[in-house]
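Read the single chain below, which is given as structure tokens and is the form predicted alone.
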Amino acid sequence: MRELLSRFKDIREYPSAIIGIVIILFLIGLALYALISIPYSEAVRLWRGAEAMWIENPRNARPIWMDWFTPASLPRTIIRDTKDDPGAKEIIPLTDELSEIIVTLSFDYQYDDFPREISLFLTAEYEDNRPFVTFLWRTPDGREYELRDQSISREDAYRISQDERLRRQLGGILPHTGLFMDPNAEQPTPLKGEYELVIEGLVFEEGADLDVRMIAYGRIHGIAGTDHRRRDISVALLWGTPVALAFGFLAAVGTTILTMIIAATGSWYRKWVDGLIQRITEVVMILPILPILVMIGTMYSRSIWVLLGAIILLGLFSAVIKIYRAMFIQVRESPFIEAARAYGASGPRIIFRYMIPRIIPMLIPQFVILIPTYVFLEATLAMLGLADPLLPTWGKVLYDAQHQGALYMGHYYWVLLPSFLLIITGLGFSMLGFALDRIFNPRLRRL
């Protein structure tokens, strides 16, 4: 053991290991974050929830830092609602059962872009009769447009976006786009200034009431910008985190051991036992392990602790085995090993008290290696479709991207985020299980 801690105290000689090291840090930090900011059932409950968890994000916005690297300046989501603001609402009463309800959301535009989207949430209290509404938008420049009138239920919605008579009436041009533009430029260009959207309503009962929230859309929200339902990207990618050092650890450590355990078995009791394990070996060298894993997800479950079971047992009688009975059998015939049997040690004292310790400072790099080759596994199969269904993970961020088209529509940070994510863990662990293959490899530590 203390062979052992001396020899990772040469890591330091290793900057190559220092690097994988603080990578390996890091990862872990952002997975400690995840679990302690946001709670399992709440991560899952976010990114399973229907797209009204998250209406107040844009659709496909991009990440807030991309606005850096422009010399314009992106739109930000822009909410304005009565219940935040209740002096933006006036009541005028006219008889005893009639009122006018004045709301005025104003804001100041200051982007050199266009909003996504514009929408309107409306909340009426009454008991019988609906509130009738009229919208107007006015604009810096002085101009109005009545967008439309009608009657509102207790809960309603307004898409000014998706308005096709508000279209037509604007020449054709997208209500978001031509409510905002300047008519006096050549090219279409936001107007900025202040802007007035005014929602006119009468209620026929006493007591009735009417709150409105107004939503523009941004096109950057967030540090890693939003997907086709409007979800928060960095809530897989911070879940994502701690799911795939968990599957990658686990799995590495449990064909590992166990790999190590049968190699060692074999080796001690050689005959039968050993034939057997090398013709188990050889049979499952030719089995396809992705092919099975797609059966075993498709016909039976998708839950990744099934997954992760089933990689296990497949990778017990790996290739790898081989490498270690030949460590195995050249452990067992060292004089210590003779001297354990000659004072009358059992076998399996043998295999685990003297020729499995023997082997670990050797087989650690390969175990540090292993967990990116399963943490990649993973992400595999969640692009596959083959995610657990209830973890948000990287490979479900690049599986909702691949089918969404997202780098035909230019939404490369869909893309390249969860991406950088998986090659820093494979680099990290891979920079770190290198340097460890030289200072425990007595033939690589004379090079």
The other form holds:
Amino acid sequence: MRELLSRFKDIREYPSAIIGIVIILFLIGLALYALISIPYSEAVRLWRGAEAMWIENPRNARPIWMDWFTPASLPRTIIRDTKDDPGAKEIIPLTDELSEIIVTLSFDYQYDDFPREISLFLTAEYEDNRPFVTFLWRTPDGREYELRDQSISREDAYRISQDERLRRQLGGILPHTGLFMDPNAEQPTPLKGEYELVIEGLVFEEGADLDVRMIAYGRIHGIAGTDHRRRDISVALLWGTPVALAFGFLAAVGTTILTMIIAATGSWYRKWVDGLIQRITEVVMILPILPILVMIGTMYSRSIWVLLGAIILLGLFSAVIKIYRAMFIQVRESPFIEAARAYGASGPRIIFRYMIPRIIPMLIPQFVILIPTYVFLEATLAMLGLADPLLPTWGKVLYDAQHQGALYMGHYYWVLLPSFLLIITGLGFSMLGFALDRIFNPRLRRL
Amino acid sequence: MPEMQVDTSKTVEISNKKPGKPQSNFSRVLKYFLLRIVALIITVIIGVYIAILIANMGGAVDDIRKAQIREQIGMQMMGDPAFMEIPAERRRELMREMEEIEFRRLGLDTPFPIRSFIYLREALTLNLGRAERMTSDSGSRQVRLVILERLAPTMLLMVTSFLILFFGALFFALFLSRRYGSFLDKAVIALAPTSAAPAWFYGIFLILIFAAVLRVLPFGRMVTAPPPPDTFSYALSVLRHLILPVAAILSSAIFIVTYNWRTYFLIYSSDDYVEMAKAKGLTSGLIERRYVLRPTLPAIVTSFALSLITQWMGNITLELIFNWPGIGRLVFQAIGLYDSPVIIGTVVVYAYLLAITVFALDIIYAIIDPRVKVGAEEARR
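Could you drop in the structure for the form predicted together with the partner chain? We only have the form predicted alone so far.
All chains and molecules follow, beginning with the one already shown.
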């Protein structure tokens, strides 16, 4: 044991191992932060949430920090709500029953690009008669557009960006572009300044009320941007960390330990036991693991834990058994095993007390290198659409990006962020593993 | 990657064999070849059987077969006007009877242990029935045709990659072992951990760089649409589309493979007989070919087999990323459509492909390693 520790001290001589350890610690920190800041049920709810949950987020917005690298300042989401700002609402009683409600939502627009979308969400309180409202748009240079008039129900939405009539009125330009456009500029650029949206409502009952929320969706959002369903990608990136680490670690532990026991048993009992294990290994070698996982995923369960179990079972007799076996055959001949036999130790006792502990140091590097293989396996399954139905994972983000043509559409952040986490996980563990391999296997150390 | 330390024990074991009768090179290889093919056929049979056991854990295979028989009988009846005159009640009864007879004829009423062997036979001969939703490009719904049609693009992609990988890594590793400790050597050691990521992962980046940003290579597919009319420009188009997926496989595998092989070369080139050859004053090229490459090749081939198996597994996602019309993308489409017969079929085909890969490497192994003799092979087992 002391020898093992002293070998670990050699790590200091390998800069790649230090970098690997730093990355692994960072990932563990990120995983702990994710687990503490967003509880499991919350994470599942957020990621499966319908659009209503993410209504305030723009679609396909880039991460905020990308704004720092571009000369133009990209629009952020602007939200104006009469519930938060009662001063924006003015109620003028006209008769006993009839009254006029004037809502003026004003905002300062100082960005160099157009918003992605504008929507209005209206809530009205009434008994029988629906309020009637008129929408008016006022630009900083004093132009006015009458957007539309309509009667509204208790929960109503006016998606200005999708108003076809308004689009024709603006000369075929998308409303969220046309309403912000500087009429004098040659290139379409937004006019900066104070915009006003005036909603004049007529309510026909006493005590009837009207509330408006305007969302002008921006082009940047959060530290990781949003996806096509307005979800904040940072949720999946954060929660993907503990899932990836747990999956990789458990799969690596499961396969390494069980394979080691099988290899030790085979090399201890020799004869037919060893022969059988060797033959099974040869069969498993040609078993197409991924298609079999696909089969299990489509026919039985997509749960990440079911697939983890399948991976461990299929990995039991993997080709590494041959490597372990070669190591155990050497161990078997050592004098201390002979001594154990002399005092009458049983087979299992020798395997578990003498043989396995002897080879563990040699297996640590293999184990560390194995972890990212399984992290990527999870991502691979997710890319095939076989991700866990509940949990947000890095692979699921990549899957969505791939399916929405993120690269083709230029949403690079969507692919790059999960890829970055995947690759640092891969590099972190394998850099440490390769360095450990040189420390624990002196034959390689010379080279 | 798990194949990092690949066993060199195989060579050691073989060299410990008892001396056998001298055999001619050809009959040695032929005998070995036959023995290996028998062993592999048995292995494939067992492998496919395991796959069937897994597939039928929830009775999926049974359901597929029954549904297909039902559909077939239904179609038969619809096509026969004599049946249409029979009242509906009676017709349904007749249909059930016919199904019963058909089930019994095909042995589907037997207990699972027996039935499973019927499935095994059907799977091995790729007699996988009809796809539930997918069709081949020629319009057939036979699973066998749906799958075999996709085999050629997959083979083109994988064989090209494997050949480039093998020879590229071999020369690169030899080159590095000559320049042990140089900057390039250190760079390869430093880059070896990047092989933790599978090929498709690098594929995403290659698409991002060369297709999305630089716009010099296509995003995916195997030929341009519409395909060029004449053979030459067709081949050129395929070649252009082949660059990125092959590059993806190479970027994920070449560093680890080169790193491993370079290590073998270094281990073997420190042997006494190499020192002896040097002392004799042989040229370094001759020493490399005769005294380093020869004894190292078996270990290299073994390690290459394991990398290839990893690459075959990555093939599904790689084809998906590059929209390559091969078996991998077929698997993905079958997942989307829940087409179980096709999925089971691809499992079988991949088992065959892996077995063929192992077999091909075994043959190379036998040719390059004069110590492999059938007698020794048996003694080892």
